[in-house]
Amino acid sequence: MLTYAEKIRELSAQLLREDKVDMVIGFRKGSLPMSNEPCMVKNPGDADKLVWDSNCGVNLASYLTDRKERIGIIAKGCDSRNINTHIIENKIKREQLTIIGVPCTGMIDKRKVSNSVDFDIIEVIEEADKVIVKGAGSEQTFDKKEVLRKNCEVCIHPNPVVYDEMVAEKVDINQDVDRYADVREVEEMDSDDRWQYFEDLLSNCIRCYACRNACPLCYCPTCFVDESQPQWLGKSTNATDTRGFHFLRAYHCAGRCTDCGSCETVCPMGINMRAFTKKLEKDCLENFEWQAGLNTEQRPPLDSFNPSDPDAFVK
């Protein structure tokens, strides 16, 4: 993916120079290793700031909500699916967008890398399928597949599903992957063990709402956790309120989540938020044959009605 950056800069500068867009949303180098940050480029000369590597994991569709400008946006597979969801839900118009598609070979999990070395990381370099981690007088090399984010390990939509330009040829799709093995493990627990699993999962939550803020699906003008009339949840880290927040937010994403992993990536406590959304993704696939954001012609199952929808759960 390292070769993509030059093409991204070239296309972005061209779009701005020809006045086809008012801005390009992409990534620039972050101040810390493995922490590239979203940015908006509005001048052709600033397109040189744009970068692309395996540290561009935040979903850029989050920055499209209700914008009125003509926008160029860099989009990997999951980003493009959330762009489709934004279009379906009338948060942006397709004609406003010029989508620069990026075939994705997976994003690095910076926690995996940090936990695998015993020195302070100064620099991380990618070379083909290797990740080289450097510290003061220390160096360690990993195969990229060893340090991929969990959602990238099971991704079957690495290529953009909608685009106007592509920076490279599409990558091969991983067909031999069990996407829901971890979900089935939880499903097979008895009720007491399952309850304890989620209690342990959420025990470190500090209610910072980083997961909500990074999620491209969380764009309500007032979030339910911020409502005061009526007040749905308390503001503390009380276990009941914390559970309520995570479960209600997950259900709000049901049928819409693309498993982009942004929620888990930004969590300062390293909580596996995908344990919630992945279960609902599995249910939507099994009950409605639905995968979010693959096109704009079909409404998600939970905001449409079909007489043939399964109803065995209704007692």
The other form holds:
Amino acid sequence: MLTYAEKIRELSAQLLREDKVDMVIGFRKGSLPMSNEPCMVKNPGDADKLVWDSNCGVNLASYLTDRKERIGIIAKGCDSRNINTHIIENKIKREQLTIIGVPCTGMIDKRKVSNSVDFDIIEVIEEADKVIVKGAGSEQTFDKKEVLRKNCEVCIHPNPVVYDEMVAEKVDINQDVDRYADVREVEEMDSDDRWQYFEDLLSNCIRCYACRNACPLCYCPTCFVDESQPQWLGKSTNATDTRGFHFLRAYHCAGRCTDCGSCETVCPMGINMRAFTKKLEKDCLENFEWQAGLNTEQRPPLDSFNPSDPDAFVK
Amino acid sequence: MKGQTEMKIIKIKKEAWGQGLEKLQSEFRLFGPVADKDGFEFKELAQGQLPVMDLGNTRLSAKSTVYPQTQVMFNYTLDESKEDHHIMKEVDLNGQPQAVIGLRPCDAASFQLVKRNFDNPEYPDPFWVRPYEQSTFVGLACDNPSPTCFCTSVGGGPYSENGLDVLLSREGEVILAKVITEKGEALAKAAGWDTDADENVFDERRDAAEKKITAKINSDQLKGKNANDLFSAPIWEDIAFACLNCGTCTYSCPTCWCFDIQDEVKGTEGKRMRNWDSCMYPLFTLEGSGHNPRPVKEMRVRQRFMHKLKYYPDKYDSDVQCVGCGRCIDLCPVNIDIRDVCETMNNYKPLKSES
Ligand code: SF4
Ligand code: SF4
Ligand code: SF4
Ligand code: SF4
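Show the form predicted in complex with the partner chain, please, the one above being the form predicted on its own.
The complete assembly is shown below, putting the previous chain first.
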């Protein structure tokens, strides 16, 4: 991991020095264990601040939306797919970007780690594939794969699909992972159980919209939940309104979601709202053989029209 | 202080604790920390339910016990066959008295800070003031502060009594209760807690707990700075870059008080309510004309920190509008840390100008 960070610093400083970009978007070290802060670096001398470890789960493509500068951006697998989606959707131009690709070994689920130890965490160290968690007078070691985010456990695109530079050799991909066990489990429930499942899932949502704001797909200048003239959705903690938000947001992401997990990573309440987007991701794969953001040539299935579509209703 | 009583310390054994709470429930609505999925939050306690007293602070603050995320203020009917149609009727604010059990001293102090806003002599806000006045605050001292607790640098402390009617300190199964106000005394009496403790360990435990606090902020230079200098300082782009404008910091903060008033009508029956709002949201300042005076996130982030660390202390001639609970630090998904921002503001020196 260290070498990743060193390489990132070197490449970033070089891009800035040679005036190939106006800024580099990456991560700097956070003030808490298991937290890094997205940042931009404008001077080659500041490239030293850039870090890389397993706490870079926030999707940096979100920070590109409508920017006009020439930008260097650090991109793991999922970020790169969202960069492609941004390019297709005219949120950024490929010519503006120098993509520094990071072959990803998965990101840590901070909540999983905190819930697995019974002390206050003071420091977390990564050594090879081990995660060492330290508190005052206590220490516990995990295999990194035990504490990965759920989406990272089943990721089949950890290597950037588009890049100009790579910080290391591509990583091996585990292709036989069962990506949709969790979705099937919900699909197999009868309707009462499923209703209950979603009701429980959202019961403590505070409608802060962190999930939406962290999502690179949610860039609408005015989100439907913020429409106020007329108002589309109630603003209280009413359960129907909360569901309305989640269902609609998920459908807006259908065919575009890369399962980067940013939404789930940022939720202050620990809600697994990926249950919605993942189902749609699965449907897109099964119905349209589609995975989002793998290239810039094809538009997502739900925003393209094909005259030879087999379904009569679209004609 | 008003309602202050001669200091008294009571010993409450395990059985007496549960029995006392149950007794209280005939008179009070009780609120306390209860498990909620992988965290725990302040909720109304069901009959016989005990508050969680052996974990750290709740994920969200205790402000919801007086100021819930959604609060109905008025009801009305649009049914013209009714005599009082189209007339707003204030909800009954004279409900049962309530007691908030197990809130931490930081949350207790927060009520004193937001009181300046809701209970000002010119416009007292009955929807906050009434529930507040009907509340008895039974705090729980913190013997194991979390690494992000910095109450001691904002005028509080793990054993601070500010804003509390009773302060509890736990040792194993035994709870010691320091009765601070008349309200607290009445509550202890109603619960039947009356065994005098033989010794006062509060001072000792306070000193030990305070020593465990490692986090802090420095705001000593902020008072002397010019608000406009800070406002136009070239620090905000960098501070705000990562911010998602998610509002988590403000929703979880005990001292954030902003709300938005909404009407909802179902059939002919309507209600007017207020919901928490946040300066982090673009909609917060969007005007009817479509103009938005804070159109970009940098301005919104600046507003949050300037309000807490500069405008509030200047306006009320007080310390910062923060009780050091550390929630915004723990919960911010992109690790924007008020300690660092305060440090940057505190150290900021404007370039020398001629004037
Ligand atoms: S989802 Fe995949 S590409 Fe994204 S961080 Fe996890 S492992 Fe890496
Ligand atoms: S981030 Fe979590 S709490 Fe906030 S709106 Fe999304 S699901 Fe709800
Ligand atoms: S919690 Fe963090 S990201 Fe969210 S609005 Fe507050 S500062 Fe910004
Ligand atoms: S600003 Fe942060 S630390 Fe201060 S009271 Fe609010 S949530 Fe707690």
